[in-house]
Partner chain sequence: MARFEKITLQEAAGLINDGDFLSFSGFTIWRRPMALIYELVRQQKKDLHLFEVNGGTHTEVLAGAGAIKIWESCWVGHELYGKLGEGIARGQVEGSIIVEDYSHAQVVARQLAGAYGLPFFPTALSMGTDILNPKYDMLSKAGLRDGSNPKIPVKKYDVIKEPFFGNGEILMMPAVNPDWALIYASQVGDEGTVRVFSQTYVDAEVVKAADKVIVIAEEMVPDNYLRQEPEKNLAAGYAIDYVVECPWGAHPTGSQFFYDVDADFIRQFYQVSKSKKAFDEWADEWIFGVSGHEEYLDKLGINRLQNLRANSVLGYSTTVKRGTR
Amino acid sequence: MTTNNDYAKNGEYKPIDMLACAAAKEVNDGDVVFAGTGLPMLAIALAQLEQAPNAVCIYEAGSVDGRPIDLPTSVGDSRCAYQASIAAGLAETFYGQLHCGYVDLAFLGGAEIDMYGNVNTTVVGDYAAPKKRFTGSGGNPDINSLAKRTVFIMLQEKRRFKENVDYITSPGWRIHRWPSGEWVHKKEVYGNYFFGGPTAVITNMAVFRFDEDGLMYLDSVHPGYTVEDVKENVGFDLNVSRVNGATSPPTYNQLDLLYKKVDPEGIFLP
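Could we see that chain alone as a structure, in the form predicted together with the partner chain?
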């Protein structure tokens, strides 16, 4: 007999489903989550329907604890403010909530990441003469700065997991102290504002975490992939000594929730 809580088998779910479900697991009940557009929205919505009914979501455009009945397409969407506890603006979310210290968990994306969890969403190449421009920082580095834990959701590609990112848009565990440029632990730069940092990176292939020194290691590999597959898609020397087995795949119930309740219109889930 198959119950709703059984795991789906390989082929019964898409890579993006796996990503969303693995990410959702990072949410503890009661967390105050500050999330970006896209996959983070799926993850937080799914978590709220499962293990974290009391998790609360803040979107930078101005909504606190909204309860969208239709999935927002962006954090600026009025859908975010439906049945929200507060609808205000950026001063409220960035300063009145985030800088105030309320945020437990950040859910963010990134184009490139290094082994310290530094993320680039700005340019490819030298910033002063870039080869390619991405969207830019948005709230990514802000949310990541002061959240107690940050989970990055990314695509697994060698060119995205780099020894050094071309531009540190969002601060990991080792960063520069500007304007001098010293390379130090985040704690050194943030002082009393050091609340935490990146705790996980979730991709279409694996889950990565960070050790006591703030170095990324491989935690679990998604079904269908091997440790070697992951290593081949990481551009730096990845610590695989702490691999903790396979990531649990989505359950039938999760897939059901994702496609029928969270994103029935197929906005992020094709």
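So the form predicted together with the partner chain is up there; where is the form predicted on its own?
Nothing else is written out below except the one chain.
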């Protein structure tokens, strides 16, 4: 006999469900969370319905602590401001909240990431003559640099997990000191403006974290995948000695919440 708190079996949930549930676990009760459009919205809404009812959500376009009745379609959707403590603009969320050090957790994405958590959302190839140009930073470096913890949600591919990203849009734990080019801990460069950095990377295959030296390691592997599967989709020497077993799959209760309360319209869920 199954209960709502039992874990769903393989085939009973989709990859996006796994990502949303894994990301939701990163939210602590009382956290101030900077969330973007899509999966971060699912994660923070699910967390507020479960273990973090007092978590505060900040949407980039200007709302702070909103409790929308329906899932917003983007951070600029007017539904974000429903019951919000503040409904202002970018200046309030970035300078009034983020730059003042109030943000505990940020959810971000990226096209490429390296072993130190440096993220590229700018170009593939040479900056002056790129093979592909992306939309750019979109606040990514500010958010990652000034939140106390950052969780990246990304697609797992070898071309995305690189030894050196083509362009550092958002600095991780170790960056080049200018002009020497020496790799140093970003605290040495940021000084008083060092607030924190990336703590986890969640993909469709696994959860990664960062050790005391700022190096990425494999923490858990999602059901249906193996450590070797993950290693084959990473372009650098990945530390797998600290694997903590399998990532917990979604519970039936979490799936009910996602599809019946968080996103019943199917805005982001398939």
